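Given next, in structure tokens, is a single chain: the form predicted on its own.
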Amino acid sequence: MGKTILVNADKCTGCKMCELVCSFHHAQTFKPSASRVKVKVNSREAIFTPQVCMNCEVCPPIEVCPVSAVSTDEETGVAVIDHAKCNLCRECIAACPYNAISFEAGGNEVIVCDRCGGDPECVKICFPEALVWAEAEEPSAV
């Protein structure tokens, strides 16, 4: 199956360093809206949940994209957005059950995790190990 980013939300401290390092890696700025990983915050219960693309076996964003701009890279299994085809309708964002696809505020681009080419920056910075780079057991079935 290959390696993927595994999430252990119980270990997440909510520091959001993963968001910052991701945005810097991809957009050379510390801007959470440019991050491909998002930390969902439930402040009432102090629960933090990192959200990344889970590489679903059946990817709902692919199914709903009216212009076929969302696909899966056959070599890596990672979701890919063809920005030349994308019409910014954001249907893929609404369809993703893991909130892993987003619209970069001010950037005019739909974004999704690309696993940093097999060396994810978010994993390297996550000292509590809420994000780990490991062999995937099974693809997610949604």
The other form holds:
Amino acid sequence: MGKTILVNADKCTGCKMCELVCSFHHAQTFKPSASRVKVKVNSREAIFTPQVCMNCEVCPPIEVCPVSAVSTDEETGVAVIDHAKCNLCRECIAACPYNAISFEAGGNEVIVCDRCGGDPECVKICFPEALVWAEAEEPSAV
Amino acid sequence: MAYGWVGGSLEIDLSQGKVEKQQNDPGLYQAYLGGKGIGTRLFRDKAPLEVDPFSPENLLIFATGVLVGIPTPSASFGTVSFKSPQTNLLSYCAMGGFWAAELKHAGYDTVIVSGKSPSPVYIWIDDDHVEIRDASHLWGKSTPETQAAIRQELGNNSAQVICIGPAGENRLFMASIEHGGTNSAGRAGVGAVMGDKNLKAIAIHGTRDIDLARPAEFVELSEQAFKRSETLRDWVAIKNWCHNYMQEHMDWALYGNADDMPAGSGFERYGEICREFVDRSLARELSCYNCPVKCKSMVSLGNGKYYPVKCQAWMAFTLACKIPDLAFGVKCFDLCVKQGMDYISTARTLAFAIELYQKGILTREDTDGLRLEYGNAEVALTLIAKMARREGLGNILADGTNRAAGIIGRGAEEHVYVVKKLELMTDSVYNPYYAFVTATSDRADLHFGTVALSPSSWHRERDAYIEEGWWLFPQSWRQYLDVDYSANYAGLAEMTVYGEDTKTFVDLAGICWFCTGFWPFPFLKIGDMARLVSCATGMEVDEAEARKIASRTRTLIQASNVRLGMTRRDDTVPEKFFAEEPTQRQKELELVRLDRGQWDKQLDRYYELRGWNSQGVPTAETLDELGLDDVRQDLEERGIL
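The form predicted together with the partner chain is what I want next, because the block you gave corresponds to the form predicted on its own; please supply it.
Shown next: the complete complex, the earlier chain at its head.
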């Protein structure tokens, strides 16, 4: 398996810069809801968790999609939405255990991380290194 | 199509329960950009300056910075403009966090709140949907409880909430607006004005785009700034601070009601105490929206709970009560956040009360039986809670030291350390430059007033700071670096004006001052910010134009406050700093007392550089040049000009 995005929530400071650069890369605008990565906030204890497709071996969205629009990319292992097939029922959003699939507000698409073709923008901007781009097998990177 | 700004604003009249949406006037926003510039201008346009701060006619104007909500490093700020009950002047508070970005994403650059609701309410802004909702069930709740309850009842966990606590409801002059546990609009009674309006909170959720005129160029400039932020990031890291700077920072902060630490009090090893504390207790470091600098922390005190702590909260209470225990300081700060109190004024007021008790001006009869002794943590926490509830002595102290001294009498006035009735920050009088900036600032305040680093402080970084080009001021001003303040104040006015322009522009842009000049290694200077504003909005702003925009706002605030009676006599710090002998400890630290002759000369120079007359009134030429001819007319008609 190749490189993937590894998440270390302990290091996340909650700045959400990843959301803005992701939105700009994919939608050429600055809109958090267009971001493929989302920072989940536990405000009471100030725990921040960047949520993004985790290459699950068994991907629940694939199983729940009524029109078989979700598959996994052979190379990267991330979930892929076939927009031609997608009927916008949003079952996949509810099914993903990592909240990695979302619906773009004001847009008309179900969205999910595509790893920016192998050079993820969120990783490049993440100064606390809560998001890193590394071999999935290397536990030392986490 | 609006670029940089989102183009809309809300006018909410709480008396009528009415919400109006408006399209912004692009000319107004080009002239003032955002933040306190827009806030001050709109206040003047929509309310009489002479308004009673506790009347429905007073306004709360929430204005976002123009660079907020887009990937500008450390841009998360908006300001709240209002007439202050404490200073009786037009004032503002700046607050970071996430609310300002959320407000822009909801489609609004500015929210103007007027009137007074007959019963407690909160405002819910969800993109186009804006609603005034009942808050009776939230009244009396702490700020974290309020934020959680609102999110829960709205069923929206990503809504950003700003709110007041019991202190705001009880209209304490030191009441703040709190947001997210670590962010506050704290000073000059902003929370009291919100409480007076019966406005408990504003909850915001936004999903809209923000478009830029030249986005690719913007992102590139922004990425370069991010790369430059590394030096500051490492320097500010709380471990670095607690390990290396706390001892000397404490030394600077010894003044006023707590100006000496008795031998054996434990403060001799304060640096060491801080080191041990941070190593043991630091759980996480936090940022505001888009900020690479982690200036806020969560600490664990071993009781299973996490406590937020930031900035001067590391030392404000420990010094005020002479308790060298950071866990105590953290608990006080936590109590302030929960009650919605400005921790700076709260800590200084505690120090004031304890000093009065020590001098016999307050006795146990006045203190509801409390022994206000140094080193007593329980009494300090009790007194903060009593202030929040306006209970007994707490009620007298609730409006700060100035008003409390007036009520107490018996010489208490001698122990008040305020500028324009506002309590000073801890290190405000560390040297003449800090004192001068505090005295002339548009909010009588140091950190979020206008101070830039004193050239004579931060000795350890100083050389690298200059050689590597981090210095905030023009490089040609290097001669001011080695000024010996005991002999002369050369350059003080020049640096104050330049620093003030930079800070004002920072507020209009919505960036954090900590990253743009207050600390060493600022990664955005005024020229960089001007370029970002140009790329975002499509305006052409260079450094000179940026300073002009900043001067317009600064001069407008000044013109407003001189109309409210502020004079040259107010631009000073307490007389004691000129006259009184330094303490032994201060002598050891070679702290100098202020020199009135030098001070007055610099004040003349400061007014001259600002284009104001010798009484601090902006001249007709200056007002005309800045496009403030209506303000000139106003001052002329009133015989002030």
